[in-house]
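Just one chain follows, in the form predicted alone, and it is written as structure tokens.
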Amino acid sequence: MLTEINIDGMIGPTHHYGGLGVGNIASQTHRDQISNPRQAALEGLAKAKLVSNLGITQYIWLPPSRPKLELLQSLGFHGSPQEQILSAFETAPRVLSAAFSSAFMWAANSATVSPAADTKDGCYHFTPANLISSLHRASEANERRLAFANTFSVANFHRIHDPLPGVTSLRDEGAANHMRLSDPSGEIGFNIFVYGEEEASQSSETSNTRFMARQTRLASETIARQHQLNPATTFFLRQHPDAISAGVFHNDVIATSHEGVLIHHELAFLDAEEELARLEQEFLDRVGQAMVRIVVSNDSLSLADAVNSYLFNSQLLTPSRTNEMDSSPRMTFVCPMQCHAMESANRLLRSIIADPKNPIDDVQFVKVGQSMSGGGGPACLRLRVPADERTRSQLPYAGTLNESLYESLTRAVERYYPENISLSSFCDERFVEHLNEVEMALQQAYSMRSYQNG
């Protein structure tokens, strides 16, 4: 029996709107606006707490250190840290923004994960995303590899791979472009890789997209081989160019899946019906029942509304039940508040909940406005790991969210996180020094959790 672990990347104290996201409409729209790191982190923690309250194991990764001075040094900025920062602000402000980026909070981009149930060698496989499409994110690959090593390396059945080579034909953005379907036990898995670029030589012009695609087919195929996935239950779908041009920079902005449910917009994929038909047949043959496929028409939710509401970037979850008589929802949609405010999205959600042919019978709305303005909804903030008992039992205690850790992290955020910042805030030497205090406070919250367990 596999149960889902959600790993959230905690939003850092340098959360700001740098507008660096390639093809990300929200990121570009809010570029250089004032951000509120304190509010952002509190929203993220509250969302994670809601998931934990549903009975789902929720893990928290602390923010890695910022600024990335090694990035500034590698790009030719010299002198003391303060001199490097001031010089970058004056001559290359986007580079400075990248050095202070808090985009690591979107953990869905951290890796592609395959559970042992899906792999030929019976091991868990983790491939950290190389994220080479964006200057501000590419250096996260090594940070996240270390995070996986610290979280999962205690067992010999975990395989943590290096990120794919940093070349354009192997652009990889992790689980944001990967979906998994399964039977109710999670043991029979079906892996769906979604890519935006078919050939390595394609550009945005030749692929008829307004923005560069962030995932290549070669990268997806490489990971599938690396993870030793069964070709019969592995599927490759191409993103629709119209969706990429509308701001669908990752598949999780236009499609989502959970257990036997696949929800996608009618313009999510290009020429995919044959592969989707193969998926439906394989699911029926191996599971013994039909998968639930919900196709959202452009008339009921336009591409623009899908991008603005982030409806498909909601978290689809199965709450735990205490006993057979428990009347808890079969599946719950955790949606951004924007889905409640937008009539087309709200109407669509109501129709999904009311349909007895699918197991989704509840929706909960969360405030993640600070993340949304940067270009990431609830599902962007988490990585899903379908975990067996071996993996669940060896998950480090310190980062597993409960009331104690939630309160400790919340207190640290309320006391130490800045309220409002802009790019110029990073030029204040006192601000940079204060970041060390924030990091120590968060680490102390973790260590207190470990001490309490001991």
Ligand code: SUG
Given for the second form:
Amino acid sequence: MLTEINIDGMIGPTHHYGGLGVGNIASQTHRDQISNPRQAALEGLAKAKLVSNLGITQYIWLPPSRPKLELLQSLGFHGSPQEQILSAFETAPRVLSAAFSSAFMWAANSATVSPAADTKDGCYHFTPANLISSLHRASEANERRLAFANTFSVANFHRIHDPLPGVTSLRDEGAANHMRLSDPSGEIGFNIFVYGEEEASQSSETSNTRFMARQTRLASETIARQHQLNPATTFFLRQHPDAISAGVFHNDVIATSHEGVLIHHELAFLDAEEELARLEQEFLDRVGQAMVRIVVSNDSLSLADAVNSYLFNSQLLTPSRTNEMDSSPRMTFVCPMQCHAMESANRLLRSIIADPKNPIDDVQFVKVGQSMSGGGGPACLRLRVPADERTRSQLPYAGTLNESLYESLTRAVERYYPENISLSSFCDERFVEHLNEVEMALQQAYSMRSYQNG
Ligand code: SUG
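Rather than the form predicted alone that you just supplied, could I have the structure of the form predicted together with the named molecule?
Zooming out: every chain and molecule, the one shown earlier first.
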């Protein structure tokens, strides 16, 4: 039996709006606005706690250190850290923004994960995403590689690959462009990779979209090969160029899946009916029942409304049940509050809940406005690891979100996180010094709890 572990990347004290997200309209719209890292982190923790309260194992990664001075140095800034920062602020403010980036918080981009049940060698495979489409995210790859090694290295059946080589034909953004369907036990997996650009189409075809596609087919195929996935149950779908042009920079902004359910917008994919029919047939043959496919029409939710509400970026979860008589929902949809406010999205959610043909019985709305303004909804904030017993039992205890870790991290955030920042805040030497204090306070909250419970 496989059940989901959700890993959230805790939102860092430098969360700000640099406008750096490629093809990401929310990021671009909020560029240079004042952000509130404290509120952002509290929202993220509360969202993670809600998931944990549904009985899902919820794990938290602490924010990596910022600023990335090595990035400034490698791009030609010299002198003391303060001199480098001031010089970057004056001459290359977007580089400074990248050096202070908190975009690691969007853990769905940290890797593509394949459970042992799906792989030929019976190992778990993790490929950290190279994120080379953007300067501020590319260095996350090695930070996340380390986080995976710390979280899963105890187990020799976990293979943590290097990120794909940093070349444009191998652009990879991780689980945001990958979906896994399964039977109810999670043992029979179906892997769907969604890419925006054919590897061979570097010339004219690329210009079909207003924004650069962040995932190439070659990257997706390489990961599938590296993870030793079964070609019969692996599927490659192309993102619709209209969707990319409307601001769908990742597939998880326009489609989602969980167990036997696939929900997608009618304009999510281009010419995908044949591959989707193959998926439905394979699912039926191997699981013995039909998968549930919910196709949302453009009339019921336009592409613009999908991007503004982030409905598809909701987390579809199976709450744990105590026994057969338990009346908990079969599946709960954890949606951003924006879906509540938007008439079309709200109406669509109500119709999904009311429809007996799917197992989604409940909707919960969460406030993640600070993350949404950077283009990340609830599902962006987490990475799913379909975990078997062996993996689950080896997960380090520190980092598993329960009441006491939630409280100690919340206290640290309330005490140490800044409330209003913009790019110029990074020029204040005291601010940068304070970041060390925040880091220590978070580490202490993490380890104190492990000491108390270990
Ligand atoms: O890569 N935003 C992120 C949002 C990632 C959302 N993740 C998923 N869909 N899974 C991005 O565009 C904003 C940074 C800024 O505004 O400066 C940013 O990086």
